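Have a look below at one chain only, the form predicted alone, in structure tokens format.
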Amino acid sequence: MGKTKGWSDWLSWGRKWASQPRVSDSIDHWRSGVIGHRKAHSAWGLWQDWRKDESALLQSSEEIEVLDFGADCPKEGRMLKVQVGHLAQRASSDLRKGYWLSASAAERSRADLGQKRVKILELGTCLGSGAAQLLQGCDGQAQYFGLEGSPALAGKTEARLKRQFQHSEISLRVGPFSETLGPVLDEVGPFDLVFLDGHHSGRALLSQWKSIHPHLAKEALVVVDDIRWSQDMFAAWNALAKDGGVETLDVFRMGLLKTTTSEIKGTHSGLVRPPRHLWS
């Protein structure tokens, strides 16, 4: 999969994202939705609660075992010890990753979605750092649906969701995505946010997009983490942005996609980066 490893390939990977063109005002729901929330959403005192979770989590020695079912693990999952501390310094979303998960709920917590809450769909859920960033975006005002391989894991998310975020709905689906994902889609589509960030290869992204695409909400967003695990997962995001019907923003470590109306398919194809002062 030409995995990235070392320094050196994350600077390569930084010289050509930064060869990649700028947002301009003409892509206007990029500019003032989701990278104006980036920004209105960078403020410390939004984090308090998210940044002692993680604190806690980053010095717990708690060993639990975890049911894996990533990129290179078999069919029916691979069963691994590990501690909660490394894991979460390893596996977690960290703070530039959450402005951008904030803000990408909070552009769709802004939306004319009428009375109903952002319905948010997580593939992935980990110890729950990305779906409290998320669910931070939305004041907490969300119905959240984390797939998860892992029962101990899924267990500490739902735990942590349901302390933190009490007004909103958690629920949580165990097991591989393959059984998993279909049913959510059929029972509760459609969604209006997004997180794909369980199954790093090339493509296990394209299989996901082609089932969940067609159960996204009118101008609904897609964030995809880790684009630049690999040669692997940079080309099936580079095939998603090419698609007709969505839109394309690069922060670099995630990549977000945004379904366009019929007024305007088209309008924009390929790969753009936020302005120099956003940063991932």
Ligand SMILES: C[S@@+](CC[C@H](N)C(=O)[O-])C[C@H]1O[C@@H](n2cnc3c(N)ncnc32)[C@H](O)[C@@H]1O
Given for the second form:
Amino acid sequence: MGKTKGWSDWLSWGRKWASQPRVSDSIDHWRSGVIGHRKAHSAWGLWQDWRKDESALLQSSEEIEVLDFGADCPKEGRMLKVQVGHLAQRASSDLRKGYWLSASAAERSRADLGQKRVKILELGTCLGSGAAQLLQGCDGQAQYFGLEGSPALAGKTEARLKRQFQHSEISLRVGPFSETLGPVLDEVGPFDLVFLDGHHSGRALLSQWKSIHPHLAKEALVVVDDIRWSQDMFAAWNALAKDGGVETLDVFRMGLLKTTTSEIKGTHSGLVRPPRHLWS
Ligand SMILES: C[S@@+](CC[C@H](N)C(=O)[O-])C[C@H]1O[C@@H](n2cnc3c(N)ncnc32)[C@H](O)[C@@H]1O
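I have the form predicted alone already, so could you send the form predicted together with the named molecule?
Following is the full complex, with the preceding chain placed first.
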């Protein structure tokens, strides 16, 4: 699968990324919306609550039992004992990813949706760090649906989000994606914003995209986490990016896909990175 390991792998990814074209700063486009919000959202004050929660999680030595549905686990999952602090460090979205998540949410919530709130779907909530960033981008006004395999993690995410975002609708579905995704798409879709952060394999990404695509709003944003996690994830990202009906923004650690009404199949024009000074 060629998993990305160590500095030399990351440097090599960085060099290739640097050769991709940059998006123009002044384009009148959804990308300029996301980039504008990304700049604005780096403001220190915005993140005080998030930082407070995150630093408590990072310092926590609480041990919880997590039901894992990762790559080599049996169908019914595997129970693991983990320390909350370790999980926050290893698996949760950090601030740099958070800027892009909140900027993506802000772009969707400022668009004319013909409805009151942005409808968000997240695959893999862990401790709710990414979800809090998404909801912050919508100024706490959203309908959020999180799918999580582990009951303990879903419980922690739900408690965190309901405490911090009292004006949003928060709903968690617990179980493996193979059981929760289909029903949520049928019952709740179409979604305006989707964050795919559950299962980092190219095959899973392509299959999730296939299921989710018909349940996206006409103009929806899909954020794919860890597109350079492995060669296989990057190959899947590229396959999606070059497919018809999407435009992309490659922010290095994550990729943003926007569904469009125009067909741009087979062009590289979508594989652009942000302007200077905006590192992922
Ligand atoms: C990388 S963490 C998510 C981090 C979170 N999105 C954030 O931004 O902080 C991945 C999560 O996906 C969950 N997960 C992975 N594979 C799953 C599956 N097949 N079904 C359900 N949950 C799964 C894990 O339990 C874990 O909590």
